[in-house]
Amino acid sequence: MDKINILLVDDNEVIRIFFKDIFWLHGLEGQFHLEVAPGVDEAWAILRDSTKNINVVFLDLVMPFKKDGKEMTTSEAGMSILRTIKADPNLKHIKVIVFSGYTDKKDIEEAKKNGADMYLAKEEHLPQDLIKIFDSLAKQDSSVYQYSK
């Protein structure tokens, strides 16, 4: 069986370590390959690399990015990645799970409207919750992707 390729896009180093530790502590390296991008530009480099063959993206919404030559930190960074993935014929098969610390109803609705497969609030999901999602990914259980928050 091929490994499921997961991309975590998050500018928070603690979250990146958290994900890596979950994979290591629970022996998930046999089923999954985890790529990590600390920002928008790194995420695009990985997504556009056809050798990476990303299947699932865990996406933070609020990250620094450049717009009109200015550095900004808003949910537009994550939303732009989400919209582009879902609009690109070569990427739209990728499941996008928003994994954000922001639980504002407006952000959740916008993520849903833009095609997010799931919305998880960081502070509400413990490692065992993520393990259940990873198990569902391994089983290719589409019921995990019911839109939730």
Given for the second form:
Amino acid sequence: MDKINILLVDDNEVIRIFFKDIFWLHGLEGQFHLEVAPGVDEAWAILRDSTKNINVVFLDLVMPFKKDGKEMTTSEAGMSILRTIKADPNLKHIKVIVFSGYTDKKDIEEAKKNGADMYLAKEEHLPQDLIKIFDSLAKQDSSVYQYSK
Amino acid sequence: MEPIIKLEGINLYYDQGKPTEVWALRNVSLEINKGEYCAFFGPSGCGKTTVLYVLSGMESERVTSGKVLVNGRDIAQFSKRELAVFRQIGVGIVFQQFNLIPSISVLDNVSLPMAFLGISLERRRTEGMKLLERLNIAPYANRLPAELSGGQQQRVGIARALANNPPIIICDEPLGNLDSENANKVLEFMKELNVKDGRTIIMVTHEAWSLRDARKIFYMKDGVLLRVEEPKEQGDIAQAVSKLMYNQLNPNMEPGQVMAKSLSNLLLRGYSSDEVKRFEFFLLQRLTDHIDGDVFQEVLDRSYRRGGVGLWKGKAAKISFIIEGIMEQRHTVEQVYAMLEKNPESPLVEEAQKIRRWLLGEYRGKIDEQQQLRLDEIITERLRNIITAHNVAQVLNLSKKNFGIGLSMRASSQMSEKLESILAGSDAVTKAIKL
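Taking the form predicted alone as the starting point, write out the structure of the form predicted in complex with the partner chain.
Starting with the chain above, the whole complex follows.
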């Protein structure tokens, strides 16, 4: 069976190592191919690369980005990636799972409105929880997505 | 399928380049498959604990050559950050000394690894309680570690090791400070982690009887991996290890020496390696009939400082009885091994705790955790004949501020007398405390 291609976008190196390690340590590398992007620009380079064929994105919200020439670090970084993916006919098939350190109802609602398929709070997800989610993805079990069908 | 762990030509030095340099691991290569239950076996100083620390990413700086492959990636080449994450979620370690943090509750001890992952307090507590329930110690969640027995503390250690769901569990002599009942419980649990959870279990031990569930045994000596055995059934292990493997580890030893070596580890659990070595020496003298039974028992009882082994009377009598049984051919060495494997001797720490609880049984006053620990120390020193009965009474009477227990003159001398009655080897008392 084809591997599932996952992209993790997060500016925190420790999160990137942690995520990658879960695949490595629990022997999931046979079912998944993991790409990692430390920021907005690198994320787009991978998303627009058709050879990478990303199926699922785990997306951090608060990251540095440039707006009107100014450097900012807000949740707009992740939200704009989310919106753009869902608005693009070539990309909207990609499932987007927000993986954020923030748990405000406000953020969750906004993510849902912008088309997120799921919202995961980092502080609520131990390795064993992420493994369960990866298992569902491998089984192509779409009921794992809270917000989309 | 690729092995979960593979060591390729590992060499490790302590204090490299200095006069104290030690070549601790010599060209060690081995493979461990996913879901295997394996053990490293060998005498003190053979390198087995060092291998464990290499596998858990704690000695990467001292590895001078070779690869440490975990699921195909060489952790010896990891950056500090990568090692930190690996140690958090890749391996769970269970220690002989438990290594719990004394000033925080049992629940907080268990949840600590999750805190390092940034998990919320509520979630940590929920998961922590689940783990405590699994280990049957949920009622102790809010107690401090010192309030728990050794067996319970070890269970806290195991629960903590499971917190971040590591696929590999490493145990460094986990049974050394546990009595027979608790040691067996821990072994049962390790088996459950292996069979039910599918985790890879790696145990380090110098006690042959604890190998019974291992299906791959790495024999080490002087930093070298001598041999790998894959026993098919439990019976194979008792047979393989008891005599044959001791011969393999010490090919130039006489049968009497082999017997003395293997018996001494079984009989003197929880004692220092010096005390065990001295016991081994006298045991050999007795087994080869160079000294008779009375002299043997006397020397067991004599204090370590005066050249003896420093066991308390009750224990000296018990061991003497077992050995006389072998000399008079009332039972064979194999029978003794079998008996000790099923019912390992109580380690010193557990004996002291049991005695302490019995001593405090009728005491009406209040004794806090610190006093309890101090009392355990005093009892242990008296058991080893390092201090006299009079010293015990003195320290019991000394104020808490001066590191005593703060008992009245009368209570101190009564408690000291009670302790002496045990040491005199009174059967009735020993039975009552189940020593």
